[in-house]
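The chain that follows stands alone, in the form predicted on its own, written as structure tokens.
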Amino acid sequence: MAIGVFDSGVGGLTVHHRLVERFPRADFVYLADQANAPYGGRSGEEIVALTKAGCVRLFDEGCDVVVLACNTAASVALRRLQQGWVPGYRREIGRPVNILGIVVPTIEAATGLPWEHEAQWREEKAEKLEVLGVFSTPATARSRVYEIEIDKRRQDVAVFSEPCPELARMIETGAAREALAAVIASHVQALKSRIGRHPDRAILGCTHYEIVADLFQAALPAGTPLIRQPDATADALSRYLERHPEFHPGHTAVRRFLTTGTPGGQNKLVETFWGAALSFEPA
């Protein structure tokens, strides 16, 4: 069997790259829904339908577990699919499958607490608030998943999201680094203006942004910690597979890359990040 990795485009390769490093013998199938990217401006129903279709495609390819390496899909669609669709689909195909996301591992990394933990409500305010900035797509920002879930666990952390409507599309299409740097700097400044100061830490809440993490680091004050979703996701998947031996990741180091868009090579920005040329098959 294999591990599936799904994203609306090439941003999920940042997570995929780390998973391959963590599980070098596992079999992987990556699916980019580039025909419908980006997801950030779509409605919730569209995101759920597209994510479900992507998962079906990966399960058809023999994947046992699909990692949604897309904050928008994980924020908007994951819970609905896990609770309302996956149980029936397991019975339909007669084998265990599951869908995991990257938001839960990111929140665990941001809070230093397991997902099951919920803080006891306290009437008094925390003496000092840590400010956490989240740069994301508009759909992830609208979901308020980071604000809601972090507040459940840490009352001493204030979360502020900054939606970046065009950034994922620019990265997907290989925009010049100078143009990307200018857009990122403008969003960092916009977040600072709303908060009144820079955040103490930041989450790059779209896997595309990891490709240009150095530009975020340059736009933020020196030394601002970035919570890295690929690391958090790899750690979480490792723990999950240890707890669930019924899901086998394979052992022949298969690497396949599928796209609903135009097959073939990807842009230079992606190739530079990946460290080699990448060619996608038609999905």
The other form holds:
Amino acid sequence: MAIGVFDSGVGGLTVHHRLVERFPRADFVYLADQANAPYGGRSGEEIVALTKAGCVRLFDEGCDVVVLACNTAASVALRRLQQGWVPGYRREIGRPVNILGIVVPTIEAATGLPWEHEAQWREEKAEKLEVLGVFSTPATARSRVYEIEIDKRRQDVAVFSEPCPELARMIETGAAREALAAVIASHVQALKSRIGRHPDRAILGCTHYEIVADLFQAALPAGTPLIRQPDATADALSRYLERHPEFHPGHTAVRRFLTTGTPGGQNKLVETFWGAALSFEPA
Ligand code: DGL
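Right, the form predicted on its own is done; let's see the coordinates for the form predicted together with D-glutamic acid (DGL).
The complete assembly is shown below, putting the previous chain first.
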């Protein structure tokens, strides 16, 4: 069948790109919900409803597995859809389907621990030795998923989130790199003022930000390691498909790109990142 990749817009292409490299023969359908992007300022209920509609569209296209290549959708909607909707939907359509996210793989990469591993609570307060910064949309920051889940696993890591309300839209609409660099520098400074120092490592907790990862790298102290979501997600999908042979990623290297927004090409920033012109069909 095929692997579906979903994002509110073009950010998920950063994950998609790595998945295509990792699974060169698999069939992929990418869906960008650009008519409703950005998701980061929306309510939880809206994000759940839009994510569910995107998954239905991709399952209708024949996808078996949908990867939510969007932190906002994964942190706000994934668990609710997996627990409250997918089991009934599977019975309704009479075939196995599933939705995976990118937050769990990122936390595994950030902690160096498998998801199942939770630290034993200790009586004494653990000393926080490392500071991890997370740049994300406001909805992802509000969910506190990175703080909560990393704290369960690594009590020696202190997590601080910096919401960047305008950044995904700027990337989506092809803003100039100078303007993006200024906004990114202001968020890096804001995080530094709040913590009192720069983070030791950082998560770009919005898939759009990977398109401008070099600007984050330039704004952070030289050599600050960035935890890469595309790599972490490709590793996790590979392990998942090995464990679940009932899901077929296809083998004819089909690549389709759908959008709920305006079909056709994408902005220059995105095509530069992708390394080729992209043409989207109407969803
Ligand atoms: N790229 C998505 C994320 O990772 C969504 C950005 C948005 O729509 O606000 O959060």
